[in-house]
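Heads up, the chain below is alone and in the form predicted alone; it's given as structure tokens.
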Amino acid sequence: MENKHLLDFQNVFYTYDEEDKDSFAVKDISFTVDKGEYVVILGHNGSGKSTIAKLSNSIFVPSEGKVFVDGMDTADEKNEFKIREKVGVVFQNPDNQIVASIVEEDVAFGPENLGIPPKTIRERVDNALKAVGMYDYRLHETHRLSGGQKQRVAIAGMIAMLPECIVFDEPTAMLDPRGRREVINTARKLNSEGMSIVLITHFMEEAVFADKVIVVDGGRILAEGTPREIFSKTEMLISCGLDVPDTVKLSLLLKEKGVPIEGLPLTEEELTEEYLRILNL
């Protein structure tokens, strides 16, 4: 029977110091990512988010508990290659992920290491660059690209490996607002085409389009639910060093002032629609 869960964390603990079992970076973490699902993991710096990213495709293996990728145990070394074909990780700093001086050569690096035939690599590289809107830059020098463009090239390199899921570990943390939009729009586009996405971030507005949001604090899962459910818990978010999107703040403020807003608008478009409804326009 086909595994519904592409990614499955089961009571996972991880420590960077095997001699100190009390210093767990993640503690009793359990969650799933289904095929085609868009999951956002929120948490402040040091909450355990990046450790979760590395546990997702056997870069790390659990100190305790199990992580399964499409039913394969990440702690079983014979599964390592297949797991990394299924789940790829894009990290925070694009400069640390780019290995070639020309864009298309960088995107081809992964497939070449898989021993893919040259003709197939050409097709994969072109398709991946088109998917992230960087095809016209395929012959450009990577060091001349903006931060957002470099991150999209890093994503293209991952797409060319044809994973079923990409885990983004704070991919926009080092980018300006335009670069952030480029990367998030790329992630949403890939998800709309059927790819599972796990976005790890501390930017609240990046979570509003998720199917599921997981809040991590102190290495533990503090809450899990839809964006609307999570952002309605403002006190909980503030208590663990997080915030809520500006649109949610404005919605709550208007409600306090007596404006009859229904539900909890998460985006500017939703808030505008609700405002027009109130005005009977």
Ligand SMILES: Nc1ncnc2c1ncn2[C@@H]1O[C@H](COP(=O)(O)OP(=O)(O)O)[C@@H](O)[C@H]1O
The other form holds:
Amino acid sequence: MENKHLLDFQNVFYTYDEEDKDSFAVKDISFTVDKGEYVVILGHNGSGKSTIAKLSNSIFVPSEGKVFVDGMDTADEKNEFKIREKVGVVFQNPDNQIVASIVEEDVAFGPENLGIPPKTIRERVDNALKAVGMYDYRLHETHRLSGGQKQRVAIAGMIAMLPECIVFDEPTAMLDPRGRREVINTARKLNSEGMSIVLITHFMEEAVFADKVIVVDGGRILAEGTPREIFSKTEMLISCGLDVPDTVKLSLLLKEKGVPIEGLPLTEEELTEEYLRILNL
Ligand SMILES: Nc1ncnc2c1ncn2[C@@H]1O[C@H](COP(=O)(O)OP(=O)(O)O)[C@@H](O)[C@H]1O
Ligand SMILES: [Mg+2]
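Right, and the form predicted together with the named molecule of this protein, after the form predicted alone?
Shown next: the complete complex, the earlier chain at its head.
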């Protein structure tokens, strides 16, 4: 089948309360993620982000509408294992995702459950640990790791399943700045190697590298576009409890003060280039 998206949400509704049909946590959500795409979902607390994450690999199935993973309907139970292999979800709290006491045993857990031969598991675990920069820690005890390291071990556990997409549900919310950088850099590296990434976050700076940004509010999609399109809608973001990246704030402030900044620099590099242009350097 041509034109098949890796992840395809079609008019999805989800309720935690089957009794109360009006209490949808997710309302009429439609979006797609293609192979190799980097999608960021922004939204304040309670806007439905974690529900979307759980709908993306059949942890939840829609109350109404459809979710397809590589053409497979997530509501069809016989697809469950194939779907979980293709789309992994990394959650907020690294401590809830670590299952073994030694790093390499933890990473091997997923592939072992798939019944993969030991020699192949060894290779997958080593490759996964190298991919997240934790290979040297393979024999370390998991409980001694920092938050960022634990989160990277959790990501390695996903990678060892050879997924085509990883959904990160606020993976940096409990981390210090260094841990946040480690995790975001890992996601960007995986994406540069061809993996699809869905990053759910409320840190605006983490959204500037996305191919596509989706803003959710009250369970609905409020806006979808490139980071530049989204961050130029400052008022819309503020009205739904979000912010703009510091670089954007600074640009807007300088423009207000009469500095002739053109366009909307998003990253520090872009802002520096714009300064150099203005100063004719
Ligand atoms: N287990 C649950 N039972 C009932 N309501 C829930 C449950 N989990 C989340 N909700 C509700 O669903 C809505 C969306 O929650 P969630 O997807 O966790 O949002 P986010 O991840 O953006 O904070 C919220 O109103 C929340 O209170
Ligand atoms: Mg959440």
